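Next comes just one chain, in structure tokens: the form predicted on its own.
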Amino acid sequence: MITQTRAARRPARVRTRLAAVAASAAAIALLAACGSGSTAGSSTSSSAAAPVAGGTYVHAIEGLVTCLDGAQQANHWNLNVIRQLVDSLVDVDPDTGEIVPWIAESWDISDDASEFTFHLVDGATFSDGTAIDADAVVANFARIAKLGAQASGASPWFSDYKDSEAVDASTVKVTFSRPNAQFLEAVANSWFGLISPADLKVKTPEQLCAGDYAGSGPFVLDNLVENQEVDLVKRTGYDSPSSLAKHEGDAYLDKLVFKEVTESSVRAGLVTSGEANSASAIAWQDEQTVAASGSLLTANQPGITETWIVNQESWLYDDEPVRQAIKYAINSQEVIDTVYGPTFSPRSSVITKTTPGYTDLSADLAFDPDKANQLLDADGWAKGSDGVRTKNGTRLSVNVIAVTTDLEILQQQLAAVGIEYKIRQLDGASYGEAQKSGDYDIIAWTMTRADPSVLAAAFASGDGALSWANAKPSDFDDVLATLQSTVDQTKRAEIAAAAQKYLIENAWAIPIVDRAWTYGLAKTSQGLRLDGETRLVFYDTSVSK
């Protein structure tokens, strides 16, 4: 039995370590970024004045917010919203990687880690009023259990599970089949994120996703508008905050304004102009800018790094060597150099440095356009008039869904051994249409998740794995189930290095750069932070003068 000492009840906040998981989880490595007025080694925006509670912040995010539960949502800008309705068991420092008490103030894990065991803190509530206590965590779980798949969020991190049991009023048991080593960590995301027992009761899975639903967290909805913006507003009377909180009660901010704006350059200037205290996903042509009149916070996320996913059930899962010219024929530093800039890496594996398990893969993923070449020739495709091959009458033309900003680079880089891209960049509706529909040979994703278990998300076979490969069964598989039930550290690192070299090797992912995230702060911001996967928390936010 692994055993998390109990942590004292707040304000003393003290931050013990469950040795043997908290060592499985990443610490998120922060950057300076251009310019000055950077933060950096740091999870938290910095100020030298004193919060000053009241007042509307406004945050520009990149995306369209089209679901707020958190349960049933894998979309990083949604998730940021979700972030701010509902509270975690735990939480991780993302400067250490710890996993740290929130809803529950210690935990007892089985030696197989199949069996967790939650002690919750006194006196959480929901925003209706009812306590967080035993029975709603339970029900919270049974409710993820009957979503199945349709919990694309939480589904991935929950397979295998049996059930949970309220043991007393503070104590929740919760069982898997077999072991699910990375479940703590898991748990810590608003993907478990945990909503009031009397919802679940009666809302449906699509309310619930409109945000219909008292919550755990220090904000409550009060407006969504399709499109354009989502209105939260301070609970009144909230006193569950995680551990890594710098204060206690409500939260400083009146109300938090997120306005859905999908252009970079007009993010970056509505946080230099004020009309915005802070926004996500600033290009790097824009930091410069937004550093000079504010200040710039950087993270390199942990997880699946920018990826373009083979749709296992196309024609590109049976030609191995067009998925190997793929993966030569793109120049990542390149990438880097005409899109992203200097804060992004290039890619060295599937999975970024900051991820538990990450193993250097650079050797197997140079720039190697003459290898490309070959392994085409090889296979019969042969360069027409216009560039592009064709074999048998059939041009080399790959179907690739996206909603990232590399593409055009893309596009050379195939173009000059001979693969047609046409380019389909789509929004965040349109791509989840074409994701589901299995309208591609590739889909460009990144997913964060402190954990090597991120893999199974996107690569596994079944109804517990997201549909991105549209996986078929394999070996792979054994691999992927063995790295979710080991509990030794230092076997999973040699499992997750594995999966990783197997995922490349055979060309099923083909990773394009390490990401980062930039968030621009005016100087009005202050106490914004980030938490253990990258994501924004705004309690401890407020505006200063």
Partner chain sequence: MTSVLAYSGRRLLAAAFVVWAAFTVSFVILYALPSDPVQMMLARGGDASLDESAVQAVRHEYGFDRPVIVQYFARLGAAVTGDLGTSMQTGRSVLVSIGDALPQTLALAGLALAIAIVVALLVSWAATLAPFAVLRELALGLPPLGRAVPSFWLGLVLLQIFAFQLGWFPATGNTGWRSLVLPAVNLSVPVAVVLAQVMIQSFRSTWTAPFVEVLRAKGLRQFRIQVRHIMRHSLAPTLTVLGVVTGAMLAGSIVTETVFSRSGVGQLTQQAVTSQDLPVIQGVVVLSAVVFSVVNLAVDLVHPLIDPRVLSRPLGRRRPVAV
Second form
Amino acid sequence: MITQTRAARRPARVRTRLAAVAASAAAIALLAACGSGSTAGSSTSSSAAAPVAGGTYVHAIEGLVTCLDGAQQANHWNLNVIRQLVDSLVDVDPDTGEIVPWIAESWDISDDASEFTFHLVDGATFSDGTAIDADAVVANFARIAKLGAQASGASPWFSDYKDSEAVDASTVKVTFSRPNAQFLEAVANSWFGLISPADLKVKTPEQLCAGDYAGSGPFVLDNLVENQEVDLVKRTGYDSPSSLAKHEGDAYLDKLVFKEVTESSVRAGLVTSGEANSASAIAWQDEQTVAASGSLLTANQPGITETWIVNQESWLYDDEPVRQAIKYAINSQEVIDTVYGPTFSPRSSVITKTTPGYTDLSADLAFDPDKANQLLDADGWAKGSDGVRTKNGTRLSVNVIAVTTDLEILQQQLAAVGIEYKIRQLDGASYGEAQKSGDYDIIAWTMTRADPSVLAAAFASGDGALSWANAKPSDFDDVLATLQSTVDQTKRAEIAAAAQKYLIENAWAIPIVDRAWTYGLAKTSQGLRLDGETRLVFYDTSVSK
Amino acid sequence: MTGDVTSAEEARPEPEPDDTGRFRPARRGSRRLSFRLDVWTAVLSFAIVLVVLCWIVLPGLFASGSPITAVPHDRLLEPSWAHLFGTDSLGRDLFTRVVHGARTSLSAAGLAVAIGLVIGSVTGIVCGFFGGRLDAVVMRVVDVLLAIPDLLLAMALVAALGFGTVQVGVAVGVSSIASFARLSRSEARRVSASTYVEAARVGGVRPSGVLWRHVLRGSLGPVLALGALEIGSAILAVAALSFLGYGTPPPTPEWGTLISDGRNYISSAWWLTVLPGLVIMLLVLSVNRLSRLLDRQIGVRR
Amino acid sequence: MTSVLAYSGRRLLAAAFVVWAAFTVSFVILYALPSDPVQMMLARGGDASLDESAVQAVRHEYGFDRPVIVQYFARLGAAVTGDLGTSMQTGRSVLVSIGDALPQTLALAGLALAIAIVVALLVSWAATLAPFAVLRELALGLPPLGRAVPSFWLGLVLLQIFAFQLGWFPATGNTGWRSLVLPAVNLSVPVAVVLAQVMIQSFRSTWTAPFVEVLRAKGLRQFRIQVRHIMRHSLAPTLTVLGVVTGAMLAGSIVTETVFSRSGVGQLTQQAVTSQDLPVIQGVVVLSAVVFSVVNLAVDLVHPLIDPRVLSRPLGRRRPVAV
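Return the structure block for the form predicted in complex with its partner chain; the form predicted on its own was the one displayed.
In what comes next, the whole complex appears, and the chain from above leads the way.
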């Protein structure tokens, strides 16, 4: 058995990649400071005054909160809220990618990564007073297994779960029927956030989604106004911070308010006017004003890039030339120059540069409209009088569901090679409905996860709740399964590279851009940081005058 | 949209301003002032409407270039001589988009007025002429439709019909049927009660002939005047619905969508929201002004 | 006394009819027209599989597999007992959702109405009774201007100037009176236009009425005549348009709450239409009919107090024709 303590698990290459994240964040902050001429401090904790306890902090998030149970959903802004309500067994260092202790102070993994033994810290409690002991952790894993496909947040990382047992009061052993190499890193996310077993026993999944539970985090839910805001208050008596935390005991903030604001200009306006202490998803055009009155916190998103994934059940999957033509018709740099701004990076693979296991496939992802035209001509699609290609009377038209802001420029790029794309403007809710209906040729999707196993979540066949690609069983499943089960990091990277190559070469996944999250911070915001999965952590945050 | 409450009163000639001057010496200046103002506003309104009509028919004449092709390196430029209204987030000239958008937005408004006018006035005239139970039942339905605000009714229709320019036009049109029905009914009743129509009836002319030749012609004037007034509110209603997101999908320019696209740039690119809205406002002002002129002409002839 | 009771009774019956008819009209529009709400609703839920049996099961649960007539009476029956169905999007009771959203919109509408009345009074006075012709012409030009301005555009302009540039008011949110001001000003414009038109007409006709001549002959000062008598007599026609005005505010709140990102019935409606959440839309339409009827009922009950002649008139249409 390999004993893992605080030793680094990640290869050096990954460490430098994640260090690049921190470097870019600091660079942006410095750039913003220079640009505004002010001394807006760095994006992490202020070096000046000591944090002052108390006060209310307002953060504007970019979407509507739909569920507060991490196991049941994978939506980025929901997870940002949930992160404050529940603790995890381990944490991930954003600078190094190292797995560090949290509720589990140490752990052992079997050689074949099918057994994980966690040794819990003493004295950690849920907000209802129950101890976070082995039985509680077992209860948490058991309920996720019971949820099955409904646990759309946790189940993709939880396949082949066999059972978990409480070896003693502070030791939990989790067993999988097949090796699950990414499980340790997965557990660091709020998908596996710990909830009091008393609530797990009696509350329905809907109630848990509504936040009606006692969590393990430094904040508890105080009030939820639908489509408007979520109010959290400090939990007194909290004493189980992550080893990455900068202090101990209760959180500094008395009250933490998440305002749901879907307009980017309003979010930016809230920060510049001081009504909010920080905001998510600051758009390119607002970056300057926000940086001038405060600072920006930017992090490259790990995981699957903003990608157009082809639905295997659609006609498009059977027509390879068209898929390839779409791939070559897209000009990633133009999308960045038009819509997103320089914090984003051009595409180079189906997972982002900062994800472990990334491999550079930009050679096959170059903008090449001539090649696209050639492929379509050879496939028998002739350009009609209105510019759209037809074959045997059918127009070359793709049905894409997306909520990103780059649709018009992409539409134009496709139209340049004769592909018709009728934009369906969807908001968050209708996008979710369209997702589940399966009625699309392409789904524009992205997922944050600092591990290459994210590929399995999206592209494995079966009833996994995140497989929007509707993959049919094939040899690729074996590749993905091997990715999940390989423990050796180098081999894992090789397999991940092969998987990415397969997806790109077959144009099953057509990446668009590498996303960066940009948060805007007012001067009054101190100590806001991002964890290793680029989620917000408010535990060390305080309000300054 | 919401502004049509007293449209029938508007359709009647307004009391002359002199009525209020009874205890003040009638100032010649005031009469000349209001006359001059009247003429100038009428001329200006006519010019504006003419220009916009030309936009619909020959957009290329007023705005060269494409309204949909993105030019990334020209994005978010302020208004200048090169770009009268500035450029949007994809670098497209906003003035070009407004000019081309006239066709989309105004054809929906036109469809709306056509539906409301034709269906509404036919319903109203038939009811007003024949009276009786048909009249009672239909008018009850009309009363209920008038109890529901126009925009809300249009939105319910959009929810049922789906999103798009045609659907928006139909929805606004159907929601305006009630006002047309009411007005044309009262006009039809007035005309039907007049002596010459009675004479026609007594003289043996078939009801359909009376309806067609006399009642219709007699009621038409005020109905057309209301139609002219309704164009303005139809333009606003169509713009509101497309602003809310129920109009045609991108990249086709549509006035309401242009303004809602500009919302994200409200503090960085003011021209995206302000200028298209100004165009809408000027057009509606002009249309309303001309319709009042038309109305006064009709009122004089009566 | 019986005439008052009979009068009230008839008005109550008429109001009930309007609400029922609005329910029926919205049912016809939303449920009888072609669309497939079931697919949409299913996709919302946590169902991973969408096989035919699941679709049928939900169709049955919501009653979409019954004939339209049966659906109608079932829904009507439920509505009478206060059950307006459940939202297809959130699963919450429509009545509860509307009830939660209503206070915000009421606050907004209340302030908007107050502003509109003040503005309309000022403009109407300036347009009719002011001593300078230039002022009168200018004021007369304001209602047409207010009619022509797109409400959503005005809201954005107000936001830009007063919230983003000057920073006097917050750009969004529902807390505090300060966040209410800009939306209320935005919402008050179409209402002020309607009220101003009514008041201008009324001032003009009252100014020339015989009793005013008598008052002048008695030697009352101009200002006193204007305020105490003319304006008070404009109260009645203003009241008669109140029903339509509240309807206009409900419709206007859809746009205003969207522009200012406020929660309320307007935002609820906008989201419901975007996601084609039919029960909620029907609920709001019924609400608008209820509001319209209640306000008109209140006006009709108050009207005899102002003008007792009303009671003896036959119960015909006393509202302005196009209303």
